[in-house]
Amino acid sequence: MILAANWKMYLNENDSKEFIKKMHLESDIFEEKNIMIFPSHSSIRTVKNNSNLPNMIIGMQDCSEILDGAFTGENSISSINIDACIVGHSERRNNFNESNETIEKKLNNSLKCVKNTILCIGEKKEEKERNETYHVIEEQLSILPKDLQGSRLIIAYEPVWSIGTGLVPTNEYISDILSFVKKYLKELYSSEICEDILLFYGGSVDEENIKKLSEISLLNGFLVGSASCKFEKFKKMIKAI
């Protein structure tokens, strides 16, 4: 089971450094766990320079749809040596009006440049209420390329209505969605490739519910937001899985 921590803009550079320092002080808890850390872009180098846990992957929270050129303020995925990237997060889709077309470009850049790419998918509350969940997810998955270019793909199901609200779907609900995703992937890729694709869940995951959620058989890991920014909560989640 993998715990991926999306720190968003909660931790600045000093906070990030202190968090990693605490992890090393209790390395016996973390060194054999599979962990992914997504700091703010300005803190990536600090996190990389202060971390040597063997199973920890460090990545970008997002990347530009452009690899290089005269684009002030953009963060190209080729601008720094990292091992993972998140694309299609609901905050990018909703707050920055990113279309499937934009996310597709980012997805292809990530698959081309890094070892692990997380594609976030999930329905809004009103889409769920209109029974459009599967249609929305299918549309979001439609940007997947036929060739993954040797990169590991991770699909993170994050229902928008659950993120930051404390509303967590039942294990049965999540399992049904993941089964749908798995079926979609099997129609697109060979059995060998599908075996290498991982399925995550994200949305109000914390130290209180992560153990119960871990019982979902199709689940390979979690993408956790605000709860992953508090060290003691993070430590409890790591212990729980």
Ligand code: PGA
Given for the second form:
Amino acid sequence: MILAANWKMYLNENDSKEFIKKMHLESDIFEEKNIMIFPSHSSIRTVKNNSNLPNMIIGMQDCSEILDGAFTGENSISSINIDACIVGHSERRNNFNESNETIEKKLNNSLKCVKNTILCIGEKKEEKERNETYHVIEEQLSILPKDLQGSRLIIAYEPVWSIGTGLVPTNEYISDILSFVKKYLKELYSSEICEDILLFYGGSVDEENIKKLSEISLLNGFLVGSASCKFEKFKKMIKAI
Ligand code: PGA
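Switching from the form predicted alone: structure of the form predicted together with the named molecule?
Following is the full complex, with the preceding chain placed first.
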């Protein structure tokens, strides 16, 4: 199991440094675990400079759809040496009106430039209520290219109605969606490529529910927001996986 911590804009540079320091003070708990940390963009350098846990991957929460040029304020994925990137997070889709076309460009930049690419997918509450979940997910997956360019692809299923709300779907609900995703991937890629693609769940994961969620057989990891920013909660989740 992999625990991916999406720190969003919760932790500033100092907080991030302190968090990493605490991890190193208790390195015996963390060094054997597979951890991905996504600090805010301005804290990536500090996190990188202060960490040397062997299994820790550091990445960007998002990237520009453009790789270089005169684009003031954009953050190109090729501007910093990192190993992972998240694209298509629902906060990007919904708060910044990112279309599937925009996310497709970001996805391709990430696949081209970094070793691990997380594509987030998931339905909104009203889409769920209209029974459109599978249709939405299929549309969000439709941007996947045939060629993954050697990057490890991770599909993170994150129902929008679950992010930051404390509402967590049942294990059966998540399993059904992941089975659908798996079937979609099998139709698109060879079995060899499919074996390398990982499936995550995200949405109100915390130290209380992570153990139960870990029982989902198709699951390879979690993308965790707010609970991953509090060191004690993070530590408990790491111990539980
Ligand atoms: P949450 O966020 O854990 O705070 O619900 C998850 C996410 O946005 O990836």
